[in-house]
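The chain below stands alone and is given in structure tokens; this is the form predicted in complex with the ligand.
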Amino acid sequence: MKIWKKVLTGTVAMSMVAMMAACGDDEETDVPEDTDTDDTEQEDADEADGDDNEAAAAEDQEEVTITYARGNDATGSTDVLIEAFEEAFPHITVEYRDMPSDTGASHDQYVTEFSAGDSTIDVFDADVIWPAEFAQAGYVLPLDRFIEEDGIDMDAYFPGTVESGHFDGRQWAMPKFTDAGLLYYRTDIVDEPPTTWDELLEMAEEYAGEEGTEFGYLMQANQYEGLVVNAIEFISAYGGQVLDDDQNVTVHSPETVAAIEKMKEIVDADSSPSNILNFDEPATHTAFLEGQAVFARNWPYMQSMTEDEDQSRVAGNVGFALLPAGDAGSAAGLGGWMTMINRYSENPEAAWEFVKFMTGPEGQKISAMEGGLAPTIAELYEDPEVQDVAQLFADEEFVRTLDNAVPRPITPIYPQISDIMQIELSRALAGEISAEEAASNMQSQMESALSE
């Protein structure tokens, strides 16, 4: 495996840095000014971190084996790195646990593993809503010593992305990928794709028939944290906001309604699928993949698959543009995932190795490369080999959606507010209760949570 290196230059990636350092600020509210981490834990973190860098010398080149744990990698990235990693350090074994694709359902379950004290698993990777929670429950080790004694260059990554991994004063994640979200539309059937949601839903139930398709318009509706992407990017394509930037809530208000009243035209549309309400990611590459639709809404990663032809029906006909706007303008969710160490992770040292491998230049290019997934090291968008693989990384449209990104609530009580977002929006979608009902129910509810 070459070692990769090259010198930033472009102006592409200049502003891929100065937007992400945009996000960036917004994502720094993101970490909580709360300090209150327990004691007891914070000093056994910090003992477990000195001991390991202590054990490393003596541990130097035994053999060691770690697990690696990540959400369900449809791309098939991971053993790519993996081996690669293997090769530049063939005494250590990395053993890859697959998690599920929903990053609610793994969220719970490392929350459950970790809160016993269970080390089976040394490396995972951490949405990037999770860093914060994670770093105050005492879960994660932090990783400065390691990031000083290796002198990484933090200053090669966006400055958003870095922000999502710190707390307290402490960085506990490296960041490993960034996400955006994007439209994806199939170039046999739409000439020039929609700029609003009204000319979205107007297409969707024009074109949905032609070319062998069967459906308008993809999104994740789906009970589970991809519905509160899709919402934040709909309230905010409407004007709204959940939190403002003193943390009142305010996500009552007209614009969350219209937002959700669009969202439920789209679902109730003729042309979605009657399980929409079922579809997360997963269901989203599969159906787009198999071409039965004429749009989706999805990640990066799904741009690079497109192009498979070993597993896309659609290959040469799909591109991708910036969501639709709404009143306010079009805006995509920001998400992303960083590497963290269990803390109780037997082999701390080999665990920053692999942590070190896959967030750094060759493991970033690969997951670019192999997994379609962007990386949040700036320089890597101009390396041609990059940028010939994903047309998407070369990709003017593709930089806007990055500057477009709209971070989730930041509060670090995230998880109750994505849950009460979830089963309301879920009901709306449902017809269960009003657009109204739902954002005066998520508007007191959010309150009574925050003011605990």
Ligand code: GLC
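Would you mind giving the form predicted alone, to go alongside the form predicted in complex with the ligand above?
The next block holds one chain only.
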């Protein structure tokens, strides 16, 4: 906690200055026209008045307790974050509520409580795919008024993280920490990673079998949410999209067809595992850590695992890079979490103060240093203390990946959209239907779902 004393001193000082300024505006002091009080005496008197006003303001601040909910935090960073906030805002007490570690279970519990108008939770963390759904359902407060009043610079955040919380012309969530897909590769086999998907295919075929490897490339191709993320990366890389900004379905396009065909080509490659359609993140990192593959797509969490000699046979021989590019460039699927305010909160102003602190520079630095969570504010990656936390945070390629990250479809019916994509993409990758048919099926089914 000591490392945050200097950071918070500035915050507290600014708060005190603001309080004193406010008191000066509200209080009027009668000063006689004729006085022989010298400047020093007057300054002392003003200082005494300021102290009295400050004390009065502090006494006037109402004690508030808010409840913050998030999934289980094994790192302990949440406790440090709350302690730092309460030190800066002593009149606000934050009660921390553990939610289920399973994201789906947390989602369902939030829906149950918020749909009943429950005000117990004030602030909560949300998966990047939830904001539009919760906004449409009326579960959360729009944050635009708070953002404007406090002059929050949303351009300081990575674009994709802001976009994930934006729906129907308003901002409903603040970015807290982020995640994005990376290409991992064996540095003892290849000198430079591939820059395009075609190059990856060629190199995967060429190098599979070297240094004890069996496979060329690993990805998440099982029928689950991970398949949707991988598909978004391909679709975006080839210039396609699933929905436009006006919620029109645009998935049936030549670009999407080309993306699915490239996915199918990789799945069918001789260097890919015969059971690639069963691969999820754990299967990917297990095989890669055992030295079975030259290349693998996974989230940043795998980087530290590759360097752990207790579980990695490839420690010291792994690099990471941007995912390969298609016709429209490179794209990484966006993951991570955001923070929102319950519409039924009885203390929205205090809730916002906590959200602002937690998702601002001070809060995100704490989360990075104490929990290893990747900041959504670009400038924090230039902070030496943040860079020391993890190799990724000091790597320009990783920062570029975060800057290029693309969100999944932003829609209040995302669960239905995801299900449609999982089913049709799985059928295409299994060879049951063509890429053209998959894109056409997704188009018609999504249009039907959105019209209901």
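Residue numbers count along the first chain shown, from 1. These numbers come from a predicted model, not from an experiment.
Rigid-part membership between the two forms: E349 and P375 are grouped together, as judged by which of the two superpositions better fits each C-alpha.
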